[in-house]
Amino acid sequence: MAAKKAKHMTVKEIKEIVSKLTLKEKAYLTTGVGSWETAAFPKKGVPKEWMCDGPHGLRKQVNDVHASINDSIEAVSFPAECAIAASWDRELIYEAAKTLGNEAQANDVQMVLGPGVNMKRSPLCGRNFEYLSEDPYLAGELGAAYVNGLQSTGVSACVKHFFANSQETDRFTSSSEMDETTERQIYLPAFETVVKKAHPQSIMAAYNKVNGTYMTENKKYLTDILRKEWGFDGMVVSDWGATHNRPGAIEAGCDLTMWQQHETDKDIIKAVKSGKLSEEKLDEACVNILKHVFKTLEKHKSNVKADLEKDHEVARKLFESSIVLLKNDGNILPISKKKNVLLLGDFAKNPRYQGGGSSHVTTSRATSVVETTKDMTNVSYKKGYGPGPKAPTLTDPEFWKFRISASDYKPDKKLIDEAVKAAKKADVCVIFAGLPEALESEGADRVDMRMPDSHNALIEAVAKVNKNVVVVLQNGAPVEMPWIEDVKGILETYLGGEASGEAVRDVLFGDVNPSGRLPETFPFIVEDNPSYLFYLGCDDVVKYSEGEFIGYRYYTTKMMPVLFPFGFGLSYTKFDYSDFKIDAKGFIGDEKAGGITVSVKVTNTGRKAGREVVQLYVGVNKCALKRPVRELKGFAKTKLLKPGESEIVTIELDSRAFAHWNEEAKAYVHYTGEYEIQIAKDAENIVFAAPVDIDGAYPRKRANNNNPEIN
């Protein structure tokens, strides 16, 4: 039955409704009905709402989740979060999320589960494709853009997975153990930014424990920090099956438990009658649920129609902005349309364009590069390798027994021989490779960073007979590249959604200039990752011993070489930076007076129109506290600049950009030291730097003849 638009309800009116519910009804209300609905009591004025999975497309299931996780209505498959983060584009992410919200309205869905803003602690996390970044600032900014776009349509976002959900192994039972500084510097800030900048209507409590307590029962984070400190005023919902103690969850601030039998309602009733759980606390949870239900139903639109063809173009535009050019020796890209081009690899015809598990989207519009180049007579195709082992779906009982590795994808000599024979005659070979869904999935972590042996073998064999090789990667997380010196071009496309065929074709042949930047570091090998010795943990205890030194914070501080640094990305054109200026007046004497304004002029000095991503880091030269040498604190993506055209990019820094958590003060404070404002092209390529002293209170301008213009 379709939802009906509800009238606006005040908190007072909602509390009046709750006061008329019986204890049994209140307990029932705090548990979801089936897999996707909230409870309803029509005679008492309590309607229900419908929710469904995201975050990169609408996964509204026709049947209950136990039937088939892939049994969902047709919808647009947008680029996965690993890809949209590579766009570094708040505006396009907002637009795509808004489009997703309209699809939700058209399909009678009131809440979409997303975005995922957990940190990418290790490349091995099986669900990295569903998260944005290893950096909390980037994840927070892009996550806020997503929530604002989605909720502009009246559909609620449910930000997940709060928090420190950094692995899939033992995700139901493991405890993420870390100190308060690590929490406050790395794992909480993205959620804080989204809450304060976008006001999400719902937050999802994760499966895992934090410091020994399940998140669904963790009052410190769900109530003290989330609600009291950050001002969150929405509904907290458990991840599906994450609640172990219903009364304990209510007491901690988890309002709605999903995917649990109503037979556990008796636990709440018993706890209230015995005095272990106050009925006032239960009422509070009911009010939070109904505030959410009435707010979404008040904004319900029954006349919205989804235009999937139009939405496909929105997905395409976002993906075009997300493709990252990693290598382009000899300007092999873009490829002239007059050259004989050989496409290789099963992914060229059957692309890996989305994540699996609970984020799988049903679409009939997925395109491949083989399909989108079929009218180009100079483009041919050879398979090169087969699809390999296929994993069962997440809800298949066999899934939990199914584990494979890169070596399970055996090279096919016949297919490789055919590919090599054709490669000898081609001007350029474009090999599509990466990670099949069976190697990275919700519910299972990767065992290493390797690509399938069949993919690597194809690249190595073709590179021996043709020196003009381009590799197009389709994957949700970093991979090793043992063949990197043997190929001239590499495109990182991540998981680009259903429009991947058009977008990748247009980048390959120059109709689109790639402007994506890596939202994570690509190490040479997984053993280089700072969490390597501690990842997965032991006996359900996972120690975050690397502290705040994750991702580029570790590599840059240690001066460790990496395959590709955080923020890296090339272009078909060139950009020059000039006129670096800083206005630091706002920080002198009064923190409330404002922040620092940083500006730089970006000029396209090449021959092709393109977009540039300006990255601003705060560096630390001298400080009594051991800190990363630099941290991202601002970024902006230019408009499409024509050759010779310029744009002045302005980035604002507030006091928090220079602060660090102090466990004794229980606050972010400024430590005396010498800092730098750095304009960069990536975490290792600093273009401009200006020193700023901090005296333990507020940053102030520093007299130095070598400074740029500082007002």
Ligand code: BGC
Second form
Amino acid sequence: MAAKKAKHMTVKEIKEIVSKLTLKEKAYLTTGVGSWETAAFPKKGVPKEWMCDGPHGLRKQVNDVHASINDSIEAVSFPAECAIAASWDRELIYEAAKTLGNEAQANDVQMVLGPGVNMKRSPLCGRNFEYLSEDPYLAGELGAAYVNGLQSTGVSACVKHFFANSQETDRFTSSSEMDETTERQIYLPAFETVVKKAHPQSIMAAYNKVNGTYMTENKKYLTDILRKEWGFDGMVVSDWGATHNRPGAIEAGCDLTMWQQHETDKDIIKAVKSGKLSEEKLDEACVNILKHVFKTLEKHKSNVKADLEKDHEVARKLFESSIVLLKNDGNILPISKKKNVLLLGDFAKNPRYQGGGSSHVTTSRATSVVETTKDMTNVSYKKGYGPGPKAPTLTDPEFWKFRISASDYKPDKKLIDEAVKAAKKADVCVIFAGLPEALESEGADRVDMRMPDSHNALIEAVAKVNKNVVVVLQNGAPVEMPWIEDVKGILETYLGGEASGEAVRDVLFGDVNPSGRLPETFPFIVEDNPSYLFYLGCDDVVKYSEGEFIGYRYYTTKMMPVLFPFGFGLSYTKFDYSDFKIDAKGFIGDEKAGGITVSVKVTNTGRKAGREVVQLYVGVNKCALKRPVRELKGFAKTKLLKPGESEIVTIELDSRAFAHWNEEAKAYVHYTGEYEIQIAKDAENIVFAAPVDIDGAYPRKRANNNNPEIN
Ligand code: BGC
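For comparison with the form predicted alone, please write out the form predicted in complex with this ligand.
Every chain and every other molecule in the complex is listed next, the one we just looked at coming first.
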């Protein structure tokens, strides 16, 4: 039955409704009905709401629990989070999420499950494609843009998976163990930013434990930090099947449990009757749920129609802003439309444009580059490699036994020979390669960073006979590139959504100038990654021993070379930076003082229109505390600048940008030291730097030695 618009309800009115529910009804209300609905008691004035996945488009399942995970209504597949993060584009993410919200309204959905803002601790996490970044500032800012866009339509977001859910292996049982500094510097701030800047109406408690307690029962995070400290005022929902102890979850602040089908309602009733769970706590959960239901139903619109063709264009625009140019020797790209171009690889025809698992969207409008270039007589296609082994879906019991590696994708000699023969005659060869769904999915981590043998073999064979090779990567996370020296061009397109075919064609032939930047580091090999020694843990204990030194924080501090640094991305044009200015309104060491305004002029000095991403890092030169040498604290993407055109980019910094968590003070404090405001092109390429001395309250005790770092 379709949802009905509700009138505005005050908290007082909602409390009155809850006061009239029986204990049994209240226990029932705190569990979802089926997979996607909340409970309704029409006679008592309690309506229900409908929710569905997210975050890359609507996955509305009409057949509910027993449906296959891929059985959902037709909707637009937007670029996956890995791709949208590469756009560094708050405005276009807002627009896409708003479009998704309209599709939700048109399909009678009140809450979309997303976005995911977990940290990309290791390139091996099977679900990295569904997360934004290894950097909490970037993930927080882009996550907030997504939530603001989605919620501007009256549809609720559900930010997930709170928190420290950075691996799929043992995700239902493992405990992510870390100290407070690591939590506060890395794993919590993206959630904090989204809560404070976008006020999501819901948060999803993750499957895993943190420091020994299931997140669904973890009062410290769900109540003390999320609600009391950050001011979250919405509904906490368990991940699907993540609650192990219903009364414990209510006590901790997890309002709604999903996927228990009411079997455990009796535990709540028993706990209340025996005095183990106070009825007030249960009432609080019911009020939080009904506040959510009434708020979304108040904004419900029954007259919205989704125009999927129009929404496809929104997905395309965002994807165009997300494509990252990683290598462009001799300006191989863009390719002149007069050249003879050979497209190669199964992905050119059957693109990998989305991830596997609960974010899978059903669309019939996904385009390939083979299709979008079919009218270009100078463009031809050869397969080069076949699709290879296919993974079972997450809802297929076979999924959990299915293990596969890059070596299971055997090169096909016949297909390679045909490709090589055609490559000898082509002006430029564009090889589509990356990761098939079976190598990265929700529910399973990767074992290494390798691409399929069949993809690598094709690239190597073609590069031997043709000097003009461009590789277009479709993947949700970093890959090794053993052939990097043999090719002239590389485009990282991640998982671009259903408009893949148009956007990649337009970048290849120069109608769009790529402006994406990597939201994560690409190490040479996975063994270089700081979490490598501890990742996955043992016996359900996963120690986050690398602490706050994740991603580029580690590589830059250790001065370790990487394949591509965080923030990296080239353009078809050139940008000059000038007029670097800092306006310090207040004293930085003082929490209450005003912020700092940093500005820089960006000029397009090349011959093509393009967009630049200005990155601001706070660098640490001297500080008694061992900290990452550089952390992203601001960024801005320019408008499309014509050749010769300039834009003054302004970034505001508050005092938190210089602060660091102190476990004794249980607060973000300032450490005395020499800092720098750095304007950069990426985490390793600083354009301007200005020193900032901070005389902070810490350290309270100075060591008496000759180490210049701490004197
Ligand atoms: C996933 C969530 C998803 C939920 C509902 C869970 O297995 O972890 O991200 O929203 O299922 O499909």
